[in-house]
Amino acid sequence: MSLKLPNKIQNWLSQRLPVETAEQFIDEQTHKPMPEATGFLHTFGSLSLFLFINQVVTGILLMVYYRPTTNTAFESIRFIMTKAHFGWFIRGLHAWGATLMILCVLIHMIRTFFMGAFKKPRELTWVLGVAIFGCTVTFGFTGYLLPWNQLSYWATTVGTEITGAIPFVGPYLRTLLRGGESISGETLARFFVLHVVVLPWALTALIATHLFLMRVQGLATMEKVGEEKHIDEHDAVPFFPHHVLKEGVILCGLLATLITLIVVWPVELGEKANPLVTPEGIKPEWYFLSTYQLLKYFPKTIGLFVSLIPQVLLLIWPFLDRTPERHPKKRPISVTIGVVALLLAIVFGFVGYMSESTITWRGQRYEIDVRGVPHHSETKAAPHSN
């Protein structure tokens, strides 16, 4: 099914644009056969793309009222949430959309890893995917400061302080990020430029190149490297309408989840940033928690290098795992490493979430220190009154 336009319009366009080439390209892409094993896990790449578009659109709408100065940032966000029509909803779409985008990109990468889809000839596609993930997480970090509330101010202070631990260049990088010795209006301006100008263009370029390579190379099958069979159109899953409908169903579920999160757990604004008052229990977002906790077990400089090991391994993994096998059952070492890495990330993230807090368990009160070790508190938990 090719794209058809009225004859007069088609003739006019064909004299000025390569209409036939565009029609042929669209027809090839919409009817491109996909492996029979293509399932719902293959939809998370498209969901990530949709959420990126959501971030761009809602970000533009928020910029209508947002003012990136220390005197106006907090008040402009409060105006958006309380006075602007559907401002609370737009901010909710943007804030929760960022969280879900990081989650979808992460699931997409996990699926690619365990299915061996990063192997030859898709090594560069994987490297671009890792860069997309890093860029997405950086998006979250730079956007975190923009509301200029207490939590974002002090979390950014901690985050940029870690940069200063890099040998030789650390203090200069910290000053470059902050625009000075401390978090100030200069920091807010720099993070704003990174968040709304630099990162969107960088991520757009990475996604476009990633999609181009993916469409040219096609989805990986479970056969060995170099032994991939030609996809039989009779056994294949057509991209349109079968896979598109599948993505549409998942997209509806994503929208329902996004709206539910906005309504049930609305995004809080908190208190305005105060450099003179340090709140207790400042922690980064969930996607930084495991790294944040890992850093506590080492001296600052050593911890920084240790925390970079997983990222470097992730980036170069296609060049380390050079076995021809793709099926998870035939790659026990790689799969075991992947499972252990995931479990460690979850454990460190949970410990980071629970650290520096007080809990009550079986009527006893426990204080959890910075390393995540619980200590019995002498103060007994107050009994529940009827």
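Numbering follows the first chain given and starts at 1. C-alpha atoms forming the largest set that superposes within 1.5 Å between two forms make up the rigid core. All values derive from a computational prediction rather than experimental measurement. Compared with the form predicted in complex with ligand HEM:
- With a cut-off of 2 Å and the rigid core superposed, Leu13 has a Cα displacement that reaches or exceeds the cut-off between these two forms.
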Given for the second form:
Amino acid sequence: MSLKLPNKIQNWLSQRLPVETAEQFIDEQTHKPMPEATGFLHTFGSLSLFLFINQVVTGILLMVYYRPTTNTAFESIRFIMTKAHFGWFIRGLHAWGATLMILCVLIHMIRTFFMGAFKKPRELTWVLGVAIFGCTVTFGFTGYLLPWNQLSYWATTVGTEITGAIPFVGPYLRTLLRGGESISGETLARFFVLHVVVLPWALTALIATHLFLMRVQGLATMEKVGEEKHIDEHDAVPFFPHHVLKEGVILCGLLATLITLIVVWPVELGEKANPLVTPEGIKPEWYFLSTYQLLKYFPKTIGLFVSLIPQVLLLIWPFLDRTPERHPKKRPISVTIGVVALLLAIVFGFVGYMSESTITWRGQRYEIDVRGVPHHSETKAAPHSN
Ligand code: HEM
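Got the form predicted on its own; any chance of the form predicted in complex with ligand HEM too?
Starting with the chain above, the whole complex follows.
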């Protein structure tokens, strides 16, 4: 199956442009053979790409009404939610899309880790992937402030405070990020520029290079490094239509999930930011919860250093795990480290979520402190609150 232009258009174009070369390139790309084991887990890269495109398109639509000043940001989002046609839906696509994008990028990263796809010759694809992940969560962090509500104001205060703990340059970096001593209109302007100009272009360039490398090198098989067999064109799964169709089906599932989330759990706006009133139980978004909780167990600077270790390890992992084996069963140490790191992230995230809240368990009331330790409370049991 090949994609061909209608004859008349092709004749017209080929007298002006190297159409045949372009056709040959498209043909090669669409028929590129994929390893036999290419399956459901190999679709998360494309799902991340789809969600990135969703973020760009819905972000542009939101910018039509969004106004990034302290007097107008909150009001403009309220206008989008209540007056603009389908504004609530577009905002839902953007906010839930961000969560799902981070989730898909994470699953994609976990898949390539456990399948050893980061090994030679794909080390650079992985390193670029880690940079992509960093940009994606920074997108989340900068976007969180834009509605200018109480949660976003105070979560950004806490988040930017952490940078102040970096030795020597910390206080300068914090002032640079905030545009002053505290979160203000200057911060909003800076985060807005990062969110709508710097990060989208940086991420576009990173993703384009990542995809280019992936197409040039092809997908990794499960064979040992250096022992990969040539993929036989007759046995292999062609990219188009086979793999594209599989991705299409999974994409429909993703769209259904996205729409269900928007309708069942509409994105809230809360109260407008008030620098004079600190609300209780300020927590960052779920993807920062484990780091946020980890930081609580150490003095500031040491905590920052400890939380940086997993990120640096992630970046240089292809240069540490140098065994030629890719199959998870043949890499017990690497797989154990991966599983333990994943479990720790989940446990710290959960403790972070539960910390500074009150729960009722078997008729007893417990207050969970900042470090996640439950204390029996003498007060009469009340309905579950978090
Ligand atoms: C927006 C973010 C990203 C997009 C759009 C993206 C896209 C893709 C696509 C389409 C593939 C082809 C296979 C597949 O889908 O599994 C791929 C492969 C790959 N990606 Fe990503 N990716 C992203 C983030 C990441 C991250 C965060 C990492 C790791 C830190 C990563 C590491 C890799 C590696 C090592 C491969 C080669 C896989 C193989 O050969 O089997 N990617 N990427």
